[in-house]
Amino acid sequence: MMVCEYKPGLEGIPAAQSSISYVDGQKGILEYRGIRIEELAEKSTFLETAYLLIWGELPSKEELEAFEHEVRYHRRIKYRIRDMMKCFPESGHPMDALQASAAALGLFYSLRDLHNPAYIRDSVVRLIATIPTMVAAFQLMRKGNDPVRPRDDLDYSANFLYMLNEQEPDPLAARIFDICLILHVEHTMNASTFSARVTASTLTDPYAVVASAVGTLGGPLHGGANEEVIQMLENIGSVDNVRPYIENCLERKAKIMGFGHRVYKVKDPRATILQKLAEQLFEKFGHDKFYDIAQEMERVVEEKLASKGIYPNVDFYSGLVYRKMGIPTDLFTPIFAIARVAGWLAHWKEQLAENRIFRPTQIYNGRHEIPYTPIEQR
């Protein structure tokens, strides 16, 4: 009998083949179907980068305008929906709330035309319109207060950042917001991109392949961990505590939070992206003592853990760029959600094209001929 190599976490063992997304830890490297995120963050809007993944190419003039259409007037929720999230506990956490909306959407569209173009394109479009509105509207009636309607002369990212509370953002913070989103959206086989992807390979609707990843990634050890940043750096309280509890954490062998990656050894992309966008906000909107004591640990952490490949990454400088835009910390990982989206249901797409269901194996660790013993001897 053939025995398997144990991987934990299934590490180094491709899951799929896919043309999506690429990685190059070593260099630092990450393009989205072979463009370079630096030059998408820099050139191109979040639904054209949603575009791009989903569909392969980057689209025409006439593609992207009429993508951009579907999406604006797609954005209202069902009044249902509406109803079951002001039943929710105010207590309860926006990634638990957005997970049971996307599944409960997925109820007025129980029709699963999988093989039908435009079932896909009409799925990709409720879903990457809708969730935005979900995140923002239980924001809000987590308060007490009624949402606020989604207003179609505004694009994706500043209509988000209106819906959250009814005042128009600033320019230059709707699209750092839009970047952000685009440096969110898709990062190869990742644990929720991984879950969307069994979760598509039984054939279910786009609906429960979203809300399985939403779940996936609510986990503090993935899209979680920006919140957690924030925690600590509030823990941290100044640039003279950094090295102390640096050194503190090394002894315990305690995780740093936004540090490190499975795949990079070098920092993240999307980090020195993120913490440009952050001196952006800063220099227009005021400094942030946090991004301070930031800069020292990512200073001290490099000359401590360089040489283990630990760097900063995506996490870091996330929270403190939402963070200065006023949106609560809570809401750090919905909004990864918001992004991710679009990385999933590129995933769903291509699955569908030559899927085959995920059946892993195991490798028994258990007893065996273990003889049962009745009830009135145990």
Given for the second form:
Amino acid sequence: MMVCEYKPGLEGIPAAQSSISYVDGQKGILEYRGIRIEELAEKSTFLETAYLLIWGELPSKEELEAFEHEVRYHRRIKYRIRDMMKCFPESGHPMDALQASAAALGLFYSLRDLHNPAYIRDSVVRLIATIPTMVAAFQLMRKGNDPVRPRDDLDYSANFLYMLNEQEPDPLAARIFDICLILHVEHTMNASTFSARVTASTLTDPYAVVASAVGTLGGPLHGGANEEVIQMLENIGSVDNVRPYIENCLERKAKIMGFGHRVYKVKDPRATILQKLAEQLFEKFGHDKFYDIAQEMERVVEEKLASKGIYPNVDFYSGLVYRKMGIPTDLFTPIFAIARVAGWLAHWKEQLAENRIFRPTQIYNGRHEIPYTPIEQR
Ligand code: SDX
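Having seen the form predicted on its own, can you show the form predicted together with s-citryldethia Coenzyme A (SDX)?
The complete assembly is shown below, putting the previous chain first.
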């Protein structure tokens, strides 16, 4: 057997062959099924992009309408799932609530028929349709309110914002939110997608696949960074404090949230688009002083860390967009999950098509032949 060099974090090690998305980290290029992210952000919708990723081609008009229709009519969650969620502590993090709720779907849809395309489609539709309902339901229930029923006359993103705020969203805000979902839906072999593929490779059900990926996404080094960015901007408080804050982080070797990426060595193209979306919102709904702090951070980090290829990533500007929409900070990562579920499902489907269980090796660096010491002699 070939002996390979150990790479912490599996840096540079291919874990799968995939045709779903592509990143050129030197040029700042991201493509979904070969189409540039900038073009999809401008012209597509989240559901159309989800279809593209999962089934490999842009849908025809009829295919898209059928998919939208199916998702629309699967948005309601079972009252037992709602009742289960009511018992979650309101102080709990919404990502934990989402992970538990996604896993619970497996209790209600326990049939597993992984070779049947109709089963794959049903599971895809159910997960994409119900994850936003579960996020919105937890948000209302933790405030002591009943969840709001989904509205069949609203499209995907407008309906989510409606369920969250109990009022119809501004059309610009709804469109910008939908673009945010497009930007977050897929990103090659990131940690949560890897987690999804490992779980999928055991041939378990798709709810377990999504639940494991949600758990992985929540950490502050991954999707959880968007929440930490806003907390960081709040702590910094003013433009004048930016430079000392960054110098202090660098002295302590602390990571600056929303910056750096394993693959991108230039500014993440998603961050560039999100920054423009934030500006559009500020123009219509008023400026946010946190944006001035963020821009100064980008300047100072570039000055100090450009040589290491550290630039804003997807999590840096997304929080400013959601904050302007009045979305609570601890929902930012669940919103990332609402989008990414379609990417995880594309990888689930691709993994099943050529499955082999993930079972890497390790380099053992422990001891051998140690005698057992009786407890009274330890
Ligand atoms: C996402 O993988 C994906 O595709 C993920 C994602 C997706 O769409 O799925 O794009 C979403 O997870 C975005 C990343 C969100 N996380 C953060 O914003 C947290 C802050 N960033 C970092 O912790 C870090 O940059 C990572 C986790 C994103 C990447 O980590 P790596 O590749 O393991 O890099 P590293 O920690 O080994 O750092 C390499 C060097 C070090 O310097 P040296 O010791 O070599 O001198 O770069 C420095 C680090 O200190 N560095 C940073 C930094 N990130 C890296 N220094 C200061 N601040 C940072 N944020």
